[in-house]
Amino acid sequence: MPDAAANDIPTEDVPEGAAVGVRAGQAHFFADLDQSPVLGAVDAPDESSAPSSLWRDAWVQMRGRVLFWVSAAIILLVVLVALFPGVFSQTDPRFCDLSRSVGGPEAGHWFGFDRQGCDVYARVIFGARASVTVGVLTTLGVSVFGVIIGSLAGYYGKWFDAILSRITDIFFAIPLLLAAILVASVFSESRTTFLIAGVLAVFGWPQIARITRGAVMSVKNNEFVTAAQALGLSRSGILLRHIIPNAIAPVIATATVALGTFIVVEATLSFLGVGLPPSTVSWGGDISRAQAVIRTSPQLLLYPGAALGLTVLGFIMMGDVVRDALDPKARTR
């Protein structure tokens, strides 16, 4: 017997080719997909856009912050000065004329002269290379060594983690500056940029190792690691191809801030006379030589100090921006 409700449906309101259904006294019309192309366009996934990822989301967030562009401009300027100092100054920073001792600014000598009659502007420009080189080499060293130790300890765990963690604690208890002063004093006759960077790297890796260990322990329990194990991938392959790439984000943020810190440590060593030799032009050495005339000629301390502070500020600001962008909790707030 036909449903009474179905007989009450006004057929003039039904689209041509549409199916009619009745439920609880209510009529429902089902249009074919070809009659509603908009539905297909809405339901279809957008295959033209690039897939989202941690690094893509981080870049989108960073480029929208003024602090990122300011710090990037500072870092770019410092890197260009360190790589191509001759473009910014054609004066030999080691050429000194005692007749111009503590002389004021002149044409072509914008910052004046120091106690030995050397061009302060040229020394500030050429001093960037030594300071930035030590900072970059030290950061690379501590990052590589810290990631290796931290990833092995966090992934394999158990007694392996216990041994590496205790070694990390021992090095973490040694003050970085004090250890660098001691070792640099022993090699006082052969202090070079690579030696200072190596000394700082040997005693500066524990922080990176701890951060890597925690990140690896958090990542190794994810589903994609279990899937890689089910596919028969070796433990070393899982560590290198899946865990470390997904745990490296906090290491990059920490290393960016640490680079500025290592530049300060190098300047401190040179200021104390146990860093780079006097023959090497560096900001720390110029600051050390300027302290003798700080009351009468404070500008000799101001220029290299300002260059050092601006460089460190740029790397620290960049590190803060990178850390906020790579932190998933920060992106959801």
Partner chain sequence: MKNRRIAGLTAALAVGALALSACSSNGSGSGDETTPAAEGGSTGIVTAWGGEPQNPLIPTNTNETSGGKILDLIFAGLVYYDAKGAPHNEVADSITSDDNTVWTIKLKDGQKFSDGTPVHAENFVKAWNFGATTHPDVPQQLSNYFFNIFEGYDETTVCADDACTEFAEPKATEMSGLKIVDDLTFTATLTSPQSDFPLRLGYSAYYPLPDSAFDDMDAFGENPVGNGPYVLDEWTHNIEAKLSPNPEYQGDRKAQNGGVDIKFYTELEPAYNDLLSGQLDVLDTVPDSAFGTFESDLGDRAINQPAAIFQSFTIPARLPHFGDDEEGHLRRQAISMAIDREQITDVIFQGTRTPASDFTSPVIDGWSDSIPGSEVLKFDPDKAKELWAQADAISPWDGTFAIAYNADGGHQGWVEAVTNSIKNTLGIDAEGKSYPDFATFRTDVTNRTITTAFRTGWQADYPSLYNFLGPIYGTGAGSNDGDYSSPIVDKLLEEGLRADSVDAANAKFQEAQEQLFKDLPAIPLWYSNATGGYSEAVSNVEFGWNSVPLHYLITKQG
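Give me the form predicted in complex with the partner chain now, not the form predicted on its own.
Next up is only this chain, free of partner chains and other molecules.
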């Protein structure tokens, strides 16, 4: 591509906010003019009102959908269980009687007993807090940090991209296990859910960053971006208002799946002895405990696994709904 050099020069040299002409060599004018977001930008040049209307529109769109209410109900339930486990179970999840090891369900113990003779139902209920905290906090951390780094790298390009992307590469290559062992050993007395979420977030953001960067690079060449630039919007304004909303779909898709994997990764870390301390009740910990009796009592995997699956389902559906609602193309129709 010998002519490639011409492309980035304008955005590179022109001061922020200055008008940039429509680029040469771009021939992707598929949209009808009245469908183009350019009109939206013209109608709403006031910087403060546009984001709020974006979210207001999204809300209007979302509340009309059954899927939204179903996923909201699941998430609400999971959050309530995590916040107030005592309401859902009065049994002590840490009281274990070996004589009831892998006992079947009975009155007051709906899910039976695990290998140590602890009540499985109580452990699923009380395990929600640690697991949901790890899953949600990590996902939030990873998404916020990954989107910031990724969009800056993708949007500003050049050396900015080079530096941010290479840092991303370094973090990618550090084995999570090494980091987890390091943190677990240094903080052996105080391995809280927040600490584990922090470790997972610090070493989990590169993937979201890469995906955001790719999506931003693809979106920033769209006509409406060029148009917004022509209208004199600041570069940060364009990034926040036009590019990120249009590039967010793959991020949401990845993040909602990642939420579940983070909870499972915590299980693997617990299994390897570098996750939450064994005295903390969590779904992950119980999933890894169940491995020891997988040949004889596979049902012990079912309950924490199903709780985890339900939680992830809630977030995936919610992610879908939010994405649809944020999609400008879906909205204007």
